[in-house]
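Listed next as structure tokens is one chain, alone, in the form predicted on its own.
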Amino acid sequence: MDFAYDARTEELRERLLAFMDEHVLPAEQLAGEQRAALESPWQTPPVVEDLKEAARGLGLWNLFFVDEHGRPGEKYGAGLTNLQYAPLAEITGRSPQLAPTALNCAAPDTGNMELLAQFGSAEQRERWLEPLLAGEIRSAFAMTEPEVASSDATNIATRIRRDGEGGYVVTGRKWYISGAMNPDCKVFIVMGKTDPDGEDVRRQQSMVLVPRDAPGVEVRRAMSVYGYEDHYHGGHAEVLFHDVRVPADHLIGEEGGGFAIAQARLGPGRIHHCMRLIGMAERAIELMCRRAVERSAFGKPLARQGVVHEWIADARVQVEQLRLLVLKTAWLMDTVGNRGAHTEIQAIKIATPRAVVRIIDDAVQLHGAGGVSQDFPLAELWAAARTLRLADGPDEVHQRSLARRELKRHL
């Protein structure tokens, strides 16, 4: 692979970096102030809508998305490859609460849009994908459950029962459903079992589209993450489905196809998270360096303390290693497909959150009490990075799968 960014990527990088410096980073404090004045903390601060309008005007909209026809443009995305999108997603990771949303590149909508584009019917794409691409609505992906070990997706207990020829009835309890608290969230993609007694445990699951306002949908409460409620992404909710009826045409793909669809959705989502994590690490390094040159302790600047040198040097080495692995993974996804890049996708999902947590933790340590306060973004960055050691599959699941693949070559 060529390690240099191509001309289009460089042009978009320059445009996006300017957008971050001129619009996004200065808006972080204002967004918090506006949110405090809203009737509900789940409403979107006005400045976020301003950022979305500005991003669209600059052609920084739906950068992640390529539809089945590969059409670029404001509506359908920039038509970028994974390798082209990687450095752009990294930049948005410097402000993970605002930047992805401003560009309409925020989870869980990104994965849901890709899922609908790949597996949705023409009617489903018209009703849900088009307004998602336009940034008019938000969505949620309902997979994780509190009563089973959801790291094994075959454990999922939610039932999607066929109701004659008229449709399906959804019954179950989900939690940590990202985006569900946002009042603009209009649809859930729900994974559950249509054939709980089927011989093939990976063909028991299906996915259906459930409108948020369907009778029987109860968004019970917001789940916090280390005390943070993640308002900008619409929170993480506990959601109950009380015999919710949906028409048969709300099924995505075919019955029994839910597990395969989930795997197809989560692969790109994992690399997007890792791209943004690198941006989070870069911001932590920048904050660490600024703090080190501004503060003194025991008679000399922190920048002259040996342990600080170790933290900064180790962080730079780790970020450069992670970036190369993520770029290789993106290149493989473009050239041999997601299945061909399976090992690398798992490798970055294991390595990146783990390393970035350590980098941010060192930055917190350097900032002292300020590092755990609301006056710096480090505590919230740490919480987000630590959560990504669980989201989209915990470290141990990916380690198990990757190790089995390695051992298979020697058995």
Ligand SMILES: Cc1cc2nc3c(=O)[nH]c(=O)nc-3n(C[C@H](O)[C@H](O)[C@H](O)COP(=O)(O)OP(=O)(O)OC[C@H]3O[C@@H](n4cnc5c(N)ncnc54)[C@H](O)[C@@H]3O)c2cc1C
Given for the second form:
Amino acid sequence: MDFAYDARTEELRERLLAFMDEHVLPAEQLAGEQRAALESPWQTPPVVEDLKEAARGLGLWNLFFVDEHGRPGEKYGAGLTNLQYAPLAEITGRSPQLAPTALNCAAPDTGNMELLAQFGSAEQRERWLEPLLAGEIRSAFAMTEPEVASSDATNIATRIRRDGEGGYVVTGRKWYISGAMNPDCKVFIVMGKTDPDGEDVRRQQSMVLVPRDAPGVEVRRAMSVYGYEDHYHGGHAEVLFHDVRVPADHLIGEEGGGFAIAQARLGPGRIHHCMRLIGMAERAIELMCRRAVERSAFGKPLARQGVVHEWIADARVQVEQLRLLVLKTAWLMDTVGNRGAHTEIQAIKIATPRAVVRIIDDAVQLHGAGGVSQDFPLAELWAAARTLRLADGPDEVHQRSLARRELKRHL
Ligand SMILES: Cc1cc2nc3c(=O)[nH]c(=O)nc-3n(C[C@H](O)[C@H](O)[C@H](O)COP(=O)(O)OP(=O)(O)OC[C@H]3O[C@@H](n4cnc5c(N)ncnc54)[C@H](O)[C@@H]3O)c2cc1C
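What's the form predicted together with the named molecule like, now that we've got the form predicted on its own?
Below, the chain from earlier opens the complete complex, with every other chain and molecule after it.
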């Protein structure tokens, strides 16, 4: 067993670390100032476009991309395996607002690009995948609905009906649709039911592409996340589809294939979140250590208080454990495929957000009032990490499925 990163990964890590130090971290403040001066807070600040251009020039572009055969996507991306991409995604997690977008590796576009590569027709790939890979447009994935428990995809109530002219009519209400507030988000991948009374509850759903400018699409409002609006992610919108008509060729794959496509889409997305979460934890540890040596209370630096040692040591132990599990999962995805890595993908999706929320919370505590303020990134990092116990499947849903698979062996 070799725990070292290979030469290609090491070289890209070095390049990316330099890019983060020289370009991304210094741009964090500027991006905020530029956003405040924009006509709408949902627009992309110009510095983000500069970062994208610089990243592209350095070959730090579409690093995540695995093509339609599940192989490194050399045509568009850097041609990396999941195992090679994992430590790079981790680095981008240090600046989750800017870095993933700068590298064209941000959710939900990454999952949508992989979905289109795997299940899209040639025309769909040309119209939507190409501009997404070029970073010219953004996209959203619309599954969750306020009216039903959406962690169970069989509950989805949005209707996709065939109309008389061979197209489809989409009717429904979605919320927490990430990215949809950004005007650059030009297309929605919408999950709905084409056959709500079908016998097989996993064949009732289909997915269609709905252009943002189709008549009847209403991006109603931005949902907040612990009070944050997540401008950098293009917000999380409530979106209504009022009898929106799309041509038949906007269906992705086949009628009844929506459930299976959703399952396929979420595997890589989950590991990407976990990789970035580890980077977020690393940033919290760094901030915690810096603050602990700089500030004193009751006659000695915080770094010499026992409880602070516990926080720092526990954080380090947990990050090392999580990183190993994420790397093993990435390796399994590369070698036996996403299905073969099912248990490990669920394990990291359960373990990582929980542990990272705790680590960031300790860092907040060490910063006192500063920890919950806007002057440090910790409060926002905490909120982002906490949402990942819900997004892409709540902990309990993964626990249910993992435990059932484990129990099956004994039945
Ligand atoms: C910041 C953010 C971004 C998001 N982005 C998107 C997006 O881009 N697109 C999209 O479609 N959705 C998105 N979501 C929605 C997210 O995927 C859903 O919130 C999630 O799937 C849960 O669905 P729900 O909110 O309807 O919760 P419900 O299904 O109502 O579940 C509520 C709770 O019930 C419990 N529960 C559910 N099932 C079980 C079980 N089997 N056993 C035990 N307990 C259970 C869990 O604790 C769960 O948290 C986002 C959410 C957030 C917070």
